[in-house]
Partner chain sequence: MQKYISQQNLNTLLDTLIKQGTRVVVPHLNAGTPLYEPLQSAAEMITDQLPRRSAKEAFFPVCEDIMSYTKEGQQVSVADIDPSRFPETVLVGVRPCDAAAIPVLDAVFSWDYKDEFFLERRRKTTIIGLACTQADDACFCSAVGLSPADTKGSDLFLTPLEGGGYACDSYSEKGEALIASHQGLFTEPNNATALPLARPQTEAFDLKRVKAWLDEHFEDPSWDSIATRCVGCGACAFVCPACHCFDIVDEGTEKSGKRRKNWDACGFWKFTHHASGHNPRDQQPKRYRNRIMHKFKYYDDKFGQTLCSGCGRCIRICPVGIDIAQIVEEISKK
Amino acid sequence: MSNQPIDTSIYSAISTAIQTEAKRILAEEQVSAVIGYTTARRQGSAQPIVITAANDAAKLIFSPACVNNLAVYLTKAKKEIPKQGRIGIVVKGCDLKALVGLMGESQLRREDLYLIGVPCAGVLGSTVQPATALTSDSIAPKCSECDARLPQGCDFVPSQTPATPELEHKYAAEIARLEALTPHERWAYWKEQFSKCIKCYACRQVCPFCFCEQCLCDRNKPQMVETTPRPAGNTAWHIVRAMHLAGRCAGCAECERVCPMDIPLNLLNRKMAKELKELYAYEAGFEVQDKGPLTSYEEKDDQSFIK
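Model, the form predicted together with its partner chain [one chain]:
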């Protein structure tokens, strides 16, 4: 498929709508803070911001560089955001799924949040060079499979309708390619990928679901996973990470975006999501579910693999 531009012309109107709403809710003291995006120094770039004054609302923006899943600032392990009162947060559809998952895991309460949803046509896959235009090549792979361009159940959503470009499903295609290989070939593929890992733990730190106060991988009594950035410890870490997110990951793909070594981490998460859908008809969505697929069971669950 050739590289086609993606229409993001609604983003400036969305930015204005977000500013107006943030200003209103801060001025009326409905919320104590709003977590959103603002411009950064580099051309076309954006970064997360927490504002507490109505006058700062003008700083908020939405653009293709607004890649972050801001839900990470609400989970337990990241304590720096003031927790008094209700918090406003700007969410794309994918980010909202993560918030919904966190509500299901009793990490957040809906009534503590004021959700500003964003109708989203997609964001950039990488912000190493943020000034790039949004096209079918530069768009984040997750956006090529997005079914959540319009967030549901928010307190406020700007009225614009996002473009819904038909794009090649990059993860589905890559998973199918890997599944068709022999175990030996798949091992060789992942070995090469995991060997690049430097254990900076950016994948863990940006994940809204990695909210453990102390990660299994930071413990040394017992040491279940080697902390050293060598092939053995790296492989174990990435398998453990994928397993701990199975049935929880909402598909924001932040892990993959932030990886300084370009490891396709979300492939593991998408593969797990695919299996959970086939096995237990579970999918991350906009409805809060009390129990995830791996914290519940049915007596009739498949056990054909057990003798």
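For comparison with the form predicted together with its partner chain, kindly provide the form predicted alone.
Left out here are the partners and the other molecules; the chain alone remains.
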């Protein structure tokens, strides 16, 4: 059955619960600010907001249009966040995985955060109009394979429980299709995708894990990756980035959402995640882990691949 409706009636109650909790923790000075979502100018749309006063808690919402991964505000946009006091942040399950990963990399400390988890039935896809009803056709592809609809380990989670029908796993199906191709055919597919890249770096800017003050790929003495949008530089950029995120990516798909050229970046990231799970039984989750398999080394590691 196509275009099945997805029940988002709980989102109104979730919004109210978020507002109540945010007002309380701000009034009691448990936090100095809360990062969340609010309504935007376009009908049905939402945008990030940082509030510092209890009276502004009424501005907070949660809806199918709340697509942003707010974890990026704790890495990229640090200057917009008050430097003193604990920070409250509204997180979907995939966003929470990003925060947990950042804690494991010593970029954030759990005690500095007040986590407001969101029971999430899904959000809208990047090509869908904001006011569109959430259905099996309009839902973001990442949500069809989500295993984190109820965030774990948060300081507060509204009591509502999301219900989502069984949906087609679009990423899994596409990965299986590509794996069935010959290496030459797969290379032709990705070569075509990477050729569309204009090197705008929107994928990097929106990713919580790209937190370096100077990216290695921006250096020109020596130049590691060609910065102009040409085939060799494009391929190097996307392969380097995929390997850099392997075992770290939370699957929030923000990179794919903001890409102006519609390159299936999350497909590549999910393929890498699949490899890490199969080879090392490792995947991003709700437990803080010190190091991933590609960022650690032990003498007993298998070295048979070295020839």
